[in-house]
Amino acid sequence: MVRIVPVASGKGGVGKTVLAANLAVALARLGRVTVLVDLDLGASNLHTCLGIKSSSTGLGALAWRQERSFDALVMETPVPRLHFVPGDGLLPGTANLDHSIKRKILKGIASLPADFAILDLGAGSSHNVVDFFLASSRGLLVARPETTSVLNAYSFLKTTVWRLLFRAFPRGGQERARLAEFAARRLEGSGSSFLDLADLLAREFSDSAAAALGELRSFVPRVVLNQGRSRADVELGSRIRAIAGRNLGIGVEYAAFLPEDASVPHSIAEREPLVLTRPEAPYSLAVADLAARMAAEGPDSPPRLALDDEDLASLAAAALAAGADPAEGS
């Protein structure tokens, strides 16, 4: 069964697409059949990171019903075992998909004969992005270690948790009305979390809320901190876990700490994944480490919820030692 790995970000410009491309290449080089899907609809540019010309037949053709089969969109790449599904193919109006097309895409992804499906999602927290992110309970959320990016990552998680609970309840039910009332109040500083709401609903609507509570508890997104420069960034990045646990009642796993690397913008300009052209670069080594850990995981591997952010600290220490300046900010 294919393992779906959505890659999202609370804001643009944090390196989400570059990570998706390099991670997919790294997994393929480890012998895992991988399909990279460009779901940044309306701003599809993943093909440029792979050095592939834009295709007129992509998900936009499926959205406009010019193509009926998702399988027909899967194309080969120069990297063995790596396949690619283009995005909108320069067709306008694909940023907002109707529900039937969204379900068709998700069904097509779930049926792929591959080990991994890496989904490069659009930035922000529109319903399309969030619904694709919820295709897995352990998607990757990319952020930079700066205050605005951390806050945007938290906002993305808040919207995603709300959407997860909302979808779990029947249309027109009292549960959704109660959820809407709760979401209208400010969570921050109130002492309440979505987990508190789920527990309340479990008491009032035991049959329908039990499943929603289970989904919330199994939702453990994985954060990737990108463009890290020093150990001081660990403290800032760790705030995502703290505020998500306090206000949303969810756990957060840190999947990677990717160091700032001058080779990355050069690889973008050259339209070649850095893990191919410079596998020894600090960024490449960190992505390769993430890919190796993902490849070694089983589909039911439990998340790593370390105490005192030891997971993030160890990832940062390894990444900085590989080439970034370890003395900076120490």
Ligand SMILES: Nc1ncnc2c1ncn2[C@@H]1O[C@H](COP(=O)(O)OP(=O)(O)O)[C@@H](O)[C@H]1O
The other form holds:
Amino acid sequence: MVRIVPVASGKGGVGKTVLAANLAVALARLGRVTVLVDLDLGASNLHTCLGIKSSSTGLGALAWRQERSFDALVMETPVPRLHFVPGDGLLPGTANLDHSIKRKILKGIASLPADFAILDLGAGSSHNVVDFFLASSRGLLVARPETTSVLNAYSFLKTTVWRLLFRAFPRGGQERARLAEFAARRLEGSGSSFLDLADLLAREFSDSAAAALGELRSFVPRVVLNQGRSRADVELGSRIRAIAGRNLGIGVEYAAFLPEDASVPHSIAEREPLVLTRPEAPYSLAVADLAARMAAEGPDSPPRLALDDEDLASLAAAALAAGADPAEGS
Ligand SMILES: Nc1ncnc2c1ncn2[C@@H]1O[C@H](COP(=O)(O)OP(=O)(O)O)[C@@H](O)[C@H]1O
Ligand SMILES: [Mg+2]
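Please give the corresponding structure for the form predicted together with this ligand, as opposed to the form predicted on its own shown earlier.
What follows is the whole complex; the chain from before opens it.
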């Protein structure tokens, strides 16, 4: 079965697209059949990172109902074992994607005859973006080691957790009504926390809530810290895990620490994935390391990416040493 790896972030411009492209190339180079899907509809630019022209039919054609089959959109790339599903630059954004089209895309992705499907998502927390992120219980969440980016990542997780719970209960059921009521009260500032909500659900709806809360427990998103410059950045990154654990009661893992690397913008200008043109660049090494750990993780085996704060610190040390970044130790 294909392993779906959505790549999301709270805000745009944090490096999702570059990561999706380089990670997919690295997985293909490790022998894994990989499909890269451009789901940043309305602002699609993944093809530029791959050096592919934008003229091919993409997901927009499904949305406009000019094309009926998702499979027909999968195209070859110059990289062996790497396939690509173009997005669309004209759609008014993922947020406005029709429900039935979203289901069709998700179904198409889930039945791809591939090892990995890497989804480059749009920024923000609209239902559609969140639903694509929830296509896996271990999606990648990209953040920069800055307070605003960390808070944006946390907001994204909060929205996602609400959405997950909401979807875990039957349509039209009392549970959903209770959730909506709780959310409204919270907006008024009554101060009840998300964990109080979990308690309340467990008390009032013991059977359905047990299943829903079980789903919540198996949701363990993975944070990628991008554009790290110093070891101190690790600390900011570990705040995401701390607040998500404390306020939402969910576990968060780290997937990688990717260093700030001047050759990244250069590779975008050249329209070539950095892991291909400069595999020895610090960014390439860190992405290749992530790809190797993902490839070693079997579809049903326990997660191997379960990095804790100390593991992240040692990854950061290695990534920064590879670049001999002048900011190191500052
Ligand atoms: N590790 C990095 N080092 C240096 N620049 C980076 C790095 N990651 C991303 N960038 C730059 O950040 C910009 C935004 O990246 P992009 O992948 O388009 O973000 P997003 O898809 O999240 O909007 C790009 O111009 C890219 O060159
Ligand atoms: Mg992008």
